[in-house]
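Let's start with one chain on its own, the form predicted alone, as structure tokens.
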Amino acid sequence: MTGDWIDVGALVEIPLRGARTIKAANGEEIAIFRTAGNRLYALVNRCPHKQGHLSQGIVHGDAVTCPLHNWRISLSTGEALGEDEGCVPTIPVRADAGRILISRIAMLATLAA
């Protein structure tokens, strides 16, 4: 742990256009995504529609498509795109020296809600 940031693994553990999950203390899953442009995003790992595991979806640009019903979710805002409505909580994440760091405070606040 580095201050307000929690080290959750090596950046190379997530391929470009891929995702991995981590478990929070309350059992909730967080999905961490790495885009083709090498940007990182973290979302609670459930689609607002039917709770599909977003980490199993296809990452394209700065969005992920839910594997259950093809809802597109913005990785930056967590909002459903297009005509769909709903939102999934986002959590600040960043890379530092090849490590993935996730905001401790934001993760706890998101999971407590």
Given for the second form:
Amino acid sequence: MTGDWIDVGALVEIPLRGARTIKAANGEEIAIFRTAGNRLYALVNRCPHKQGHLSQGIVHGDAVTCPLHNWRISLSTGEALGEDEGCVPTIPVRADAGRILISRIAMLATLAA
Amino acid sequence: MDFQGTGIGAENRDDAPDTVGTQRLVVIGNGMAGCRAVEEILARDPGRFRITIFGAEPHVNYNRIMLSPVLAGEKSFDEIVINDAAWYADNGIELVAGDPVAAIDRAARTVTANSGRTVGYDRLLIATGSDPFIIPVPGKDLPGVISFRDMKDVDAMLAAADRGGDAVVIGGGLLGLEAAHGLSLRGMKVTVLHLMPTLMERQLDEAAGWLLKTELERRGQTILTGADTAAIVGDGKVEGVALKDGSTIPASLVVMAVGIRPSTALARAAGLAVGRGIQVDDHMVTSDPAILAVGECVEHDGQVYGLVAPLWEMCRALADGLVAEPSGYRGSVTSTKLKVSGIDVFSAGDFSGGDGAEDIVLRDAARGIYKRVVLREDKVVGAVLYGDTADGSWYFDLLRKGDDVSSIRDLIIFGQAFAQGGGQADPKAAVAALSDDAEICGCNGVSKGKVVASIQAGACSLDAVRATCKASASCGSCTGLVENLLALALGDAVESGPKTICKCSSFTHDDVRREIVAQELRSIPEVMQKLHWTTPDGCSSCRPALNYYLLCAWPGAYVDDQQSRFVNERLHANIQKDGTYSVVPRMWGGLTNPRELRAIADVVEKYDAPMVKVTGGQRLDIFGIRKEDLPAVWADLNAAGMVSGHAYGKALRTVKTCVGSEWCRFGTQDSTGLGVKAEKMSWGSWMPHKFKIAVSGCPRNCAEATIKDFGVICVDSGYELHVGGNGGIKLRGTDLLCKVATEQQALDHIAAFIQLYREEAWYLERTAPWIERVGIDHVRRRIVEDAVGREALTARFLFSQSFSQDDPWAARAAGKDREQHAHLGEFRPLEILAAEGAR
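Given the form predicted alone, state the structure of the form predicted in complex with the partner chain.
So here's everything in the complex, that chain up top.
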């Protein structure tokens, strides 16, 4: 059904092992990651530790290392990896015909929470 | 007889054998799926249908996936025919070849071909396959631009190859590479253009893609990745391909092989449900119960397939549902092999990692092998093999069966022979079972007996073994074996070696640095392959280190990898705790002037920077700049003549000075002037860690030079040079390096020292711990006592600087990578809520 997925940009705008952000009107940001394996993930752009911008971390495998204090966050679950504990909300995202589509319902739910 | 089109073996339905039933089956598509479906139906009930097959091509049924060997000259067309004319005749099938179907009338249950011929059906099977995707660029219709899909395309390529010249293949996927291989074998000079950063990215991961590119280049093809086609140029016929980066590649033939899409126009026009393909249920029935569809034209459970194996499974389900006990198609897991002779590539399943995925990676540099098996919950979910694909079918079998592999996990990467080798499941037991003359280290020809002897003689660590018998001292691929021998011989008495660069590697920083130079490794994937990295793309520890080591080893030649840099170096500003950035322009030697001060003041006002602060290194730091404003801030500062202060980088930061002899009543030399000169010489250089210099005009040391990485204390008779100071976590005063007489000598020593540090220190190791590790005597020997060596170090530093002294702000402000700073999109929840009304 149209409308459930929002087109937020072209896939090629995110480099492999890179991330770009979506700005939401309430000041929150969503980070969309593209891994070396060409998987897409979307997370709220805040590390569960000290709110570091995860979009600016180094992506390796299916994890990102937060640029503030090197917490490693799983891109698929949003959970902190290793010794650390915490979790950041994830949002369904997919690519279709070279476009990045993000779940509208999940965005609304995440941003309202 | 009722021959139509170029039909062969055509049987009029009235003349059909008596055994053939009364139901009429019409098949649209004489390709691999259509004919296989008919074969499956005939195998179950040869008498059920009277069959008519329409084909667009003027051929009998042939094996389309063997077009590559035909192009490469390894097979003839006759050899790839699946069903010859006799098959059609023997089974009472009417083939209408070279006359494509133009329309389906579902109400009347008829199909009409281009020739106007109309045939009625009881059941219709659509097997129209897929069409090559043609990228909509100017010039796509020029003569000489073709796809790689059928025999006609192959004939066109062979004709072009006979004339010789340059060919461009657009698309570095399976099909494109096979086309390139064929044309290359036929003597054409081939360039492959691929939009993505690595070849065959849908089938191979980055590491395997890199190996493939290296091998194809070795065979003489030119492979351009990240190449975006702007237009195909030519006057009346194709003459070249223009890329978006402005370059043009000459070509007398352009093969477009960027992908295929399901051929659905007929089905769509007939009003069938069509998504990405013609939608079918588990029995391959479309939204019209009288019409079935099979092959690349269909969409099943949201999936479309472009490989041949799923076709066979679909055809079985179709025939079962149509004439036997319905079995139901459940979707396919696919595997791929590249049909390029001498290059063994295999991939299957999902190797992109993801939730709970575990990678087992084996890289054997000496044999050019890369293997990666992806496990999830102790089951194989994907595999990528390069160089040795013998176990591909075994992995694929494990994958399809979903077997629990936890019992063979440790050995699975070595393949079926090892993993199912009975009592050898324990790697230590496997090593123990080796005979004494078994070779452990192939590079140095060291046997198990020699390794054991050296361990028994007292070598209690990997490093000691390497030093005494040379095993594992070269390429390192036998490191695991040696470690197992150590564990066998010594049990818990094994000494752990020096720290490895990270968990992805068994190599230390020093090993990696040495091997990059010795083996002339030129890129991150190459290092990971040659040094047996155990992860597909490293981690946040090793990637920045490798990026630096390569940059240091190959100045001017190595292409920096942005995705392997910490954010500060990627965005050329300092990330702060709230996610904003701070910006520090360079103030040479701590000097400034009204124009620079005004520019800074203007930036502070214009971008609402909440704070400006004088740094410890005598500069002004502008805080609270939003990421998206950074390019504009730099542009404004650049306009006033200021450049990046690299306050964010593992690089030269500040050169702190006092006012020296020009103003100070105690000053002995021009410390400010020397500071400016030192900074102008060394700015822009990437280092293992941040690097600070200070120049004090007299021993009162107002610039605090004795806690800097390099400190100069000016005295009456010249310059005292101090090194290895640190005001950081662990306070360390400098060591005196030497004393020199002239300013130029001081600068030469600074350059030599920086270069020695750049070449020897581990990444993220500042000068203080480095000097404590190697000893100040080592540094003095290299720089003070060895004048020739010092001059060489200075020369290497200045050579490297000739490539690195450009302002990163200017490049970004001018638009390069500027989009990195912008948001991808915007999401306005309030507007969407308003639009929904009810909420």
